[in-house]
Amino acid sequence: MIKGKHLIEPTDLTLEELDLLFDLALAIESNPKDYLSELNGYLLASLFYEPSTRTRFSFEAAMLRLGGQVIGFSEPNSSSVSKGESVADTIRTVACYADIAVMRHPKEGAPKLASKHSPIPIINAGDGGHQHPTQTLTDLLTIRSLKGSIHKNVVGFCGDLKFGRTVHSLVKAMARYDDMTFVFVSPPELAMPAHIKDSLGSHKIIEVNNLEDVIDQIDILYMTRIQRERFFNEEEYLRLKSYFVLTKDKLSTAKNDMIVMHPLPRVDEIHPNVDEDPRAVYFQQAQYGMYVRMALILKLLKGDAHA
């Protein structure tokens, strides 16, 4: 029962709770009209302290498709935050009006702080470079739906593995499943942090600097952007970035049932010619994001007391 809980990081939910959540998300996907009035009379507060397109829209679309309504702000200057109001006071006030709140904040730990002062459920929609749990739920649902199981997969993460909060959240969440192999593909400057690797226990880890060396072994390829701003030397960036651009040619040696994922937005790390490949699932992944957020909001507000 997750009714009334906060979701600050993916491990706040047990594997059993995740399975129930994913089952509900797929039920909603199959029969969305059955859920159109589930949250009539409920309000979601959308508190975005930094810009967002997909995450904010998917949360708001999720609430509206369940029959609820949305209030909030999309940048802090349009709220009392611009006057110096604290996160604690903001959430206490918002809780007077809304039934549930979703928060994105540039400072790590801000949603967790809010949850300590909130009588309503708080959902972390991303805090700095720390956590992005609902993207992780989206990714796990995509994998379970398209691969049949999250267990026993070889998962490749390619690009900026040092600063990517989506990658960090997903790796830590997948470490709870059985017999995983993690393949980390990045330039040395943007390698997966040691503390993330240390959290993987006995799972197998492979680290390489070239995607083509390992792509034939991978079941799930999770692409991220190589960030030019992380390099001090422009020549070094230009030399390395082509190794981390996925093209149709590089897919020629990949498994036929491999899936290619990306949290979006992409820049140039996946060539548009990959979009036509049936293994490219990143736009389908974005749609799963709305369904899993619908399921999450419904579970947090009503538990199992829904159709």
Ligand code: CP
Given for the second form:
Amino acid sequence: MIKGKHLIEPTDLTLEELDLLFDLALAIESNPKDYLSELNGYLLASLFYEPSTRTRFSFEAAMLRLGGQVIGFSEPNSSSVSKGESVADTIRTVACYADIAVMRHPKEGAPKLASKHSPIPIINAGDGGHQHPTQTLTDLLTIRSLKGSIHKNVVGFCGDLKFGRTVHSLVKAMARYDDMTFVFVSPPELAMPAHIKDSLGSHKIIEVNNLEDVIDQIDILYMTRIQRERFFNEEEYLRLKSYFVLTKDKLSTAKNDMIVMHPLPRVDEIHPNVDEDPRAVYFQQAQYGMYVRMALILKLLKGDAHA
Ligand code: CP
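With the form predicted alone already on screen, would you show the form predicted together with the named molecule?
Complete assembly follows, chain above in first position.
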């Protein structure tokens, strides 16, 4: 039963719970008007200690489209965080006012810490380089909807695999599906951490430094940004930032039914001339993000007692 749970890592939900969540997200997408007043009287606290466009707006839009309301901050310095208040005290206080809270934080583990002090469900909206479970829900729903199944795909992850929380979350979540092949494409300095690779059991892993060498084998290409904010050294960032740029030409050897995903924001790793290619699905992916967050909030607050 998902009602009342915290979502800190994607594996906090079983595969069966994920399937039910995705079914609900697609039902909402088909008939959004049926859900307009599901959460009348409920309040979401939106606690963003780090910048966001998609995650924050899609959560807030999700709550509003369900008839609920939103309080919170997008800039922690506008709250008592600026006076040194701890995450534990902030969440204890917010829980006096709201029914559910979503938290993004630059420090790994902050949402988990919050969950230990919280009587209301906490949703991790991204913690440092660790996990981004609702991006993973978004990604899995996109793959299930557009590829028909999550099982038995060759998935290419390209870019910053060292610091990228979206790829860490998605790879760990995909390891629960059958017969996956993981293709990791990165400069050696930004390779997938060993502890993630070690968690992949018997799934096949291919590691390369060059996308052109493997693009023809890939069913799902997951591009990521080289993240300036995670580098300690600006020179190193500048050297690596344009290592991969996906262009229309580079897609010429890719499968016709491959899909190109990206959690966004992008900088220059996907040239805008790729956007018109039907295989580019990253804005559709962003829209699935709102529907899956609507389904998640609804399930966490009401379980199966919804329309
Ligand atoms: N994909 C994602 O997390 O985007 P934002 O940082 O804009 O929320």
